[in-house]
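One chain comes next, on its own, written as structure tokens: the form predicted on its own.
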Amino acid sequence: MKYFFLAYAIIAVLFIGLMPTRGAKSPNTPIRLFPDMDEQDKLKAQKPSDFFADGQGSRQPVAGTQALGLNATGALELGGIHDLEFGGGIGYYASGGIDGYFANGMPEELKLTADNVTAFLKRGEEVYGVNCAICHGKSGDGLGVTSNYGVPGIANLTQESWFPAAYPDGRLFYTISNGKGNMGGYKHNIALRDRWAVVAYIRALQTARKAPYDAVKDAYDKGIATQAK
């Protein structure tokens, strides 16, 4: 057995000794046991390409292409993003605060009316379902999918401590934007209008949670019947 280890050590030393040192240059094709990402089917910026008839690697966007999440009429559509609404900014609409204090209520910039508030809440439901429900649950009770895997510190948004009197709308908006505890911020993922829509939808969930059974009986029974199918 000792001769085996001796032979193994000699072979290892020879192998390492024959290997070039890091940074060494050689005209020979390198031996790559794991090529990884050395060669990729991609085009580098400003480089030519034989794939296209004109030989240019840089291409213009396909006709009709628009940036993801952006649209020309976004200013007129709920959920539409008509400018770069993911960065900083001042004022209640962008920060959730007024003169250093968190406030309640929806910002005037949203231009909410009786005609569009339903669509605004619907947008909040959609964005909440994509970004929030996985942790906070569909009803906001903190029993989302991640709670089944022992993720700690998931807020139950239906508790009184998260209601407007204790946790103003502006503070809830700020938390969504910048994160809290184990939750990361979403200001770079969700536009301003959509973050406020989520705030409004969470308030709707809280209100529905406190509503008497007689007021929501039909909707509740319909939901139970749908789940039973």
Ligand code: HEC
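These numbers come from a predicted model, not from an experiment. Residue numbers count along the first chain shown, from 1. Think of the rigid core as the biggest set of C-alphas that the two forms share within 1.5 Å after superposition. Compared with the form predicted in complex with heme C:
After superposing the rigid core, the C-alpha of residue 43 moves by 2 Å or more between the two forms. After superposition on the rigid core, displacement of the C-alpha of residue 164 between the two forms stays below 2 Å.
For residue 58, the Cα coordinates differ by 2 angstroms or more between the two forms after the core has been superposed.
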Given for the second form:
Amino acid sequence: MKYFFLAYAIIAVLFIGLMPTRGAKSPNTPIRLFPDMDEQDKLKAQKPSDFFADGQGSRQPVAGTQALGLNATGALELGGIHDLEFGGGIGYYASGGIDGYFANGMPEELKLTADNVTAFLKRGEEVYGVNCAICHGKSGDGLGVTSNYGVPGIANLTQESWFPAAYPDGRLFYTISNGKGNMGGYKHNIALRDRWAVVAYIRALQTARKAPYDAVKDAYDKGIATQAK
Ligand code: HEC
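I would like to compare: after the form predicted on its own, may I see the structure of the form predicted in complex with heme C?
Time for the whole complex; same chain goes first.
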């Protein structure tokens, strides 16, 4: 027993003696039993690298590609998509609200004219088709593919409760941007202008749904005919 205590004391002293002082600086490489991710094979921005033949760590963009947010000449303009186009900004165009109230109407920043409004709606159709139709259905009726797999409570956007009188354009824009309940927001995925295009397209879907059969007879019958094929 006598030796046990002696051995115990010696081991304890050795152990403590060997422990590095926490926080002490040393030029030596530390002994690391668990290196975690201290050393990584990675390139740091602006640092040289002998991995590439030209000795440069940072790479040039692949020829013929264009960075998101820049146009072909490297300027920050639409065509690439301006950062601000995803959020930031104030006013009706960026928020859907005026003085704290949701408003109706297309913002003037869209510079809509009789000439470009058709292309704008087409764009809305495209963006809606990519992002929304999977849940809300191609026609907005809420019966998209996911409804077959049990996603509950998908809004039927062709119902009166989503018409402008009850649910202003600005609110629709806000919902697309920030989401609602089980639906995520799209402000980081769909550019501002495109979100307004979706608003406009949903209005077109609603108007189409309201139209009396006589008014849309030709298009309707043609649609049914192509679906039957
Ligand atoms: C993953 C499925 C899904 C996708 C994709 C989706 N939604 Fe929804 N959406 C929902 C669900 C679920 C609700 C019901 C949310 C709730 O009330 O909890 C909803 C609700 C809504 C509402 C009504 C919100 C309210 O105030 O009650 C609108 C408007 C809407 N979506 C528009 C869109 C638009 C436009 C897109 C495309 C940009 C889109 N949604 C994409 C699932 C989706």
